[in-house]
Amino acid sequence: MTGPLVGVLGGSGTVGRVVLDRLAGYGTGPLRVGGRDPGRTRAAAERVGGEPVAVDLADPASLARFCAGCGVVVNAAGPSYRVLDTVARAAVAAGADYVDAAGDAAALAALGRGAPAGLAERSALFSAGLMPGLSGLLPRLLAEPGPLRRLDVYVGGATAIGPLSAVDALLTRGPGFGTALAAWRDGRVAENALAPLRSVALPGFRHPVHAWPFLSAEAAALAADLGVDELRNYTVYVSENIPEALATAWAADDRPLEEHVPAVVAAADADVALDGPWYTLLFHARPRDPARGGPTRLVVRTPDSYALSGVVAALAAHRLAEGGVPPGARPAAEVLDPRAVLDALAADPLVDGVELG
């Protein structure tokens, strides 16, 4: 391989094992596996014919050791919560271009807090998994024919959660993240604009499933970004377990958010009992002239939505390898280009099924 050393933190973990994967796979060049547990970052780095680096993320010396002489470092480690703009900020003082898994609008707000003088020559993008990532780059491809009058975005299904991403989800009601209920018209956020939809089909989505209007800072962006006359964001559940745990964990605000914790690994286990692990990604446009032609639909089916999430971060990675991305930071969706990524998942096992029309 004579592309840059590639270091893929927490390269032993569901998300981090596809990106050391798909990185040998695409040639992209020598790979680096950092993680805290010796065996097993020893065993995934054998995998792949990479290094393995012991680093811990709370020890800073550790964590510049391991991003010393990358040329690209991708974290795959989280929880996403904590890490925020840590490993990029190593990542960039150490003269890396850097590519997160998880990593969205808080962690993108905390690097610009006194951002490294490195990013005026180094790129740092974040937000390269599913959601936030994919929902943010795949409806671009319906807007490339002309202008939009509504967009709608589905994304959800069965898939278990692990206490750290547990965590994650829960802190999805603070600020930054985005509004419940509410919609995108007219170029700002309409409040209270939506109501939950209960045992609505859909297609793609294997039955009759729950829709939960929640306009996240991402869809907001895409809405800016397009140009979108109104945008419409779903997160989609099959039962009502998940909604049920967050809403009993956020109306309790005298109580640490690590109690309900449980709860929601819990739900999401019953979820997958009930038919399996899957999930499903369905945009659905309206444009303003109905007569311009192109596709109006998108569909992504994938039975492990943490696991595609690494097949986009390591194709983030793989573009940042190539060269010629603008320094700064900024959302993988606004670098990576929405028909590559999409035929790039077509051919990937992870993905059931695409349909475009």
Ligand SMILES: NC(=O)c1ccc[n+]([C@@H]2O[C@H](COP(=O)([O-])OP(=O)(O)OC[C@H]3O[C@@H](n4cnc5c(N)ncnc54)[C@H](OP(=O)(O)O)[C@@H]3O)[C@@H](O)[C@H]2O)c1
Second form
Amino acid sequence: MTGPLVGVLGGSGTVGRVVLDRLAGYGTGPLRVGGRDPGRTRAAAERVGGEPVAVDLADPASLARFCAGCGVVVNAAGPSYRVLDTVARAAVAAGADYVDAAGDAAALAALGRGAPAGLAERSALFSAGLMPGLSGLLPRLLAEPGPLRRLDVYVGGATAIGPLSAVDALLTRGPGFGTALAAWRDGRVAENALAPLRSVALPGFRHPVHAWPFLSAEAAALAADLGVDELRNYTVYVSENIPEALATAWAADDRPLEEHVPAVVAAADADVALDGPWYTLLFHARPRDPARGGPTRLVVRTPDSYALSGVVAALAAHRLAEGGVPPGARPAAEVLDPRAVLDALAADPLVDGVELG
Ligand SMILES: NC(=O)c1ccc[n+]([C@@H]2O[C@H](COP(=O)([O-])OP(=O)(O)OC[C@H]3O[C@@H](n4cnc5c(N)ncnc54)[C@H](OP(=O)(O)O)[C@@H]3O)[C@@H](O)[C@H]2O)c1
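Can I have the other form now, the form predicted together with the named molecule, not the form predicted on its own?
Let's see the whole complex now, leading with the same chain.
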């Protein structure tokens, strides 16, 4: 392997294991694997012939040691709200490019406050997962042939949620994350514009689902970027289990967030028990010029949304390892080529359907 050393922090986790597998498969470069538990980290490293390194991202000295010598550092540890820009700063200080499988607007803003000098030469890609990530990248394909009047985004299904990600899910409320029931209309956020869709049949989804309008920060940025007149963004659930668990937690906001984690994990498990794990991304575009050619609908299906986030982070790291990405910090969706990513997804065993038409 002739590429740069790639360090994967959290390589023993659900997302990190897939990052490692794919990077090994792509032949991106030699691999370093980081985590707190030496046994789990060693086992993850052995699977890909990588170098295990004990590191706690809360310990700056161990984090600096982990990043030293890496050309690219991938963060697959969390929870994202606590990681923020910690690993990105250590990576850039060590002269490495950076990929975060999570990390949203809050992480980018944190890195922007007193941005490290090294960012003038290094690239840091955040939100390199499924949502945020693919949800902000793939719809760009539908806008390539010409401007859109309207874009509808539906992402969801049934998937197990680990305790770490449950905290991040519980935090997807309030400014910086998005606005429930809002749409994007004519260049701005239109509050209370949409209602939940209950028992709605959607192309690519196994059976009728509940779709909750949520204009995420990513969706709003996408709408502004593409100049669409209207964007409707929905999070899709197979039952009321998760919306109810989140609503209960948010109603009791005098309690520490961590107390609500078991209920969110159990709600996701109950959804999976209904019909097994499955997850769909559906994008539907209405061009401004109805006579315009080109695709108007894209469907991507996977049995494992968490694992697929690892594929996206690996593709972002591989892209950085190839070189030529402009320096600076931005969401991965603004840098990756949607066509190249879709082609890679279509060939990936974790994707069981891609329809573009
Ligand atoms: N964008 C998306 O669509 C998307 C989708 C899924 C997940 N995510 C995000 O990806 C992140 C990982 O999720 P996951 O489900 O893979 O979590 P996970 O299975 O719990 O794995 C976490 C990994 O991070 C390591 N880790 C945890 N705390 C650490 C610390 N302080 N220092 C160093 N390593 C640490 C763990 O190993 P040790 O315990 O040995 O340290 C483990 O390898 C989360 O932030 C999640 O929100 C994003």
